[in-house]
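What follows is a single chain, given as structure tokens, in the form predicted alone.
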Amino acid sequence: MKPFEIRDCALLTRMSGLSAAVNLRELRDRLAICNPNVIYHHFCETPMTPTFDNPDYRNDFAVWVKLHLGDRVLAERLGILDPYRFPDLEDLRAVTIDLIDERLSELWYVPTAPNGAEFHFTEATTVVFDTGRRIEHPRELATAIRGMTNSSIFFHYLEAQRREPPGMDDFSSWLLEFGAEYEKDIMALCSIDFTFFTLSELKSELVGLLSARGETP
């Protein structure tokens, strides 16, 4: 079998192009007309974003609401939407105009950021690398993992889930190769509730499950 190629990825961010939302209306209008670059970056790139905090949500519009507009419901509303469970951008953007449209219909105002707070819409491109570092056998990977950095297990669990096969990582795609004996690992890797998870905690609960598993030496 060929043995798991460690990546890891960084992230060059940009502005869209599109001015900075300085409330809820803005927001809505300019989610709108922005490119699906856009919604990818503040939906599924979040993770890789350092903060000090460990904010309760994991996308960015949700934290600016509750941030910066004082808005927590609608920040509950955002918060819990799984971006990878939208085949595609569209109708994730959908949704999420649709949420933002419900909660101006209950407000008598429209909430505003202070000054200096404004929502920018930027984008990022995906610069990957090769660690040079293999894994030879599945009976490696949650010590491998364990060794990993979080943009590692960015690449490798969250961001493939849009590669092919789509909804799927790439430790699982691995283990396919090695036949029916790894079903069980890989159906536990695929149930893993990530989109709640920090990067830290995702790789933790990695390894967790593949060490219960036995497969740490």
Second form
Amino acid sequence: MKPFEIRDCALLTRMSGLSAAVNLRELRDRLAICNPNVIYHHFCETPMTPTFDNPDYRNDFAVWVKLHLGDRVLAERLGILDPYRFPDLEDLRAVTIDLIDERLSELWYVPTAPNGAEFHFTEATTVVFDTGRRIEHPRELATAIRGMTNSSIFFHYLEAQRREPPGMDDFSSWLLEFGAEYEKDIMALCSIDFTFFTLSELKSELVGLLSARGETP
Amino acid sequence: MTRYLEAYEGIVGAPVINRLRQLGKGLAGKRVVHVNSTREGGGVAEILDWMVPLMCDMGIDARWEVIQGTGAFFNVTKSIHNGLQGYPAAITPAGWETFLGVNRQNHALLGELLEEADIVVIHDPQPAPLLKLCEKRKGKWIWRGHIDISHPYRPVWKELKPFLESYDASIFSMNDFAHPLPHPQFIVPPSIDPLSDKNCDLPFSELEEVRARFGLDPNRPLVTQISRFDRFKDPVGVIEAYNLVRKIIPLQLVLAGGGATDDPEGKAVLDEVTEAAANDPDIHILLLPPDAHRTINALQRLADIVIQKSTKEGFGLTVTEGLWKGKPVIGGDVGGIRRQVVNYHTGFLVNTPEGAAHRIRFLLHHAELRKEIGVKAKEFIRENFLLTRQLQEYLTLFHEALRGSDERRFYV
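Form predicted alone done; form predicted in complex with the partner chain now:
Everything in the complex follows now, all chains and molecules, and the chain you saw is the first one.
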């Protein structure tokens, strides 16, 4: 079997080129035309920029709507969106816009952010690099994960969900090569409800789960 | 000064250091030149002071050059600085010619080095015209704006913008500061060096020595603002806040800062501050030399509350420093201070001297809360605003600039 190559990544935030949105209608209009990378960044890359306080919601749109537009109804609807359940970012875009349109139709005013709290559309450049470290056998996986950086966890578990095969993390993909012996581990890894985990918490969950299944404690 | 990445392992952990080494590998041997306008004083010089040696430690051929200017040049660039921060500054055509002329002289000194470099990072507006003067440039040029230009005075921005448009990329501290320019704009907040004299741990004896040197009373609370004497730092507003508090609670105020060689207004502002202090013996106005890093460090550590009541602020490294020392920070609700001061978590954001006075009183009445905030504040900085994070983002940007493709995700 091929060893597991541990990679790491670094993100660099960049402006999307779109003007900042001052109100909900502008948010909707810019969402309709922005690059898919922008949608991916605001939905999926938020764990890479840790916030001090634990936000109520896990995507930037919901957080902004709650904090700066003061619309908790829409914040809750946007906040529950799970970007990993949409096979295509265009589907995610369509659903997000639909939720905003629905909310605009319910209101008699357009929620507007105060001066200085506009929504800035950003995206990220991601550099992926080889750490040079390898995992030779599944029994080494838990220990190896324990020693990984949070950004390695992001790359191999979260970012991997959008790569081939879709919806599967890199650890599970690798364990598949070892046959039926690791089916339960794969099922356990795939069943993690990672939405509300920080990267550190996700790492602990992965280590705990693999250790509990009899791998390296 | 020589610095090594491994020295930071005890603070940020080995995996972070390994990651930087891996990122640096692909850049080994690349010639990177940083250019700014002062070797000492201000946050930009402090950042370059650690960043360049660490880049060298990773095998990058990094250099830091400082342009030479005249008094007239720095008067103009101070007006440009004020204009970019929204102050209606009048700059005559002769002033712009001085700006360009000094850059021509510096091009004569630095042109060859800059044209041969793989990456040139120009910090702030002062050396910005160098790009147009380096017609044979081979590498990528990046303009790094450190100040808050979210609402610039238009005439100044319109004059400066043509100097910036030809850069390959620009970097801003916050996305609010970015402006439409015909190249990619990246967001990289600044950071502090936890091992520098300004931020390292200090022995108790040294704190006591500084306390005695400036005649500070150990039995009364101390509020400290460290910053250069600049109107945008609102030192007079801090004195107003102090005057409001001292009617109820006896306290002491330290306003300490140095001058920067590229800031000719400092003396005038210092005079205004001295006048506002009205010989109050509990207001300590300290004009410190540029190398008084350990003294500043001690003054921040001696404080019960750190204040940074700026009315404009690019980022506010003194806020980062105060938080790193485990102090609650009362900051002006502007610019990069908003990213660091989280109400009730790391301190308080205020808009007026009255607001600052209110929060000073609140914190002085809640000693336990001050401690809790201090613990959170330090961890917040460890996670977000130490040099290792900023270095990683610069390395990522260099990879991005040198690869010549527009893909958002790539392997090195």
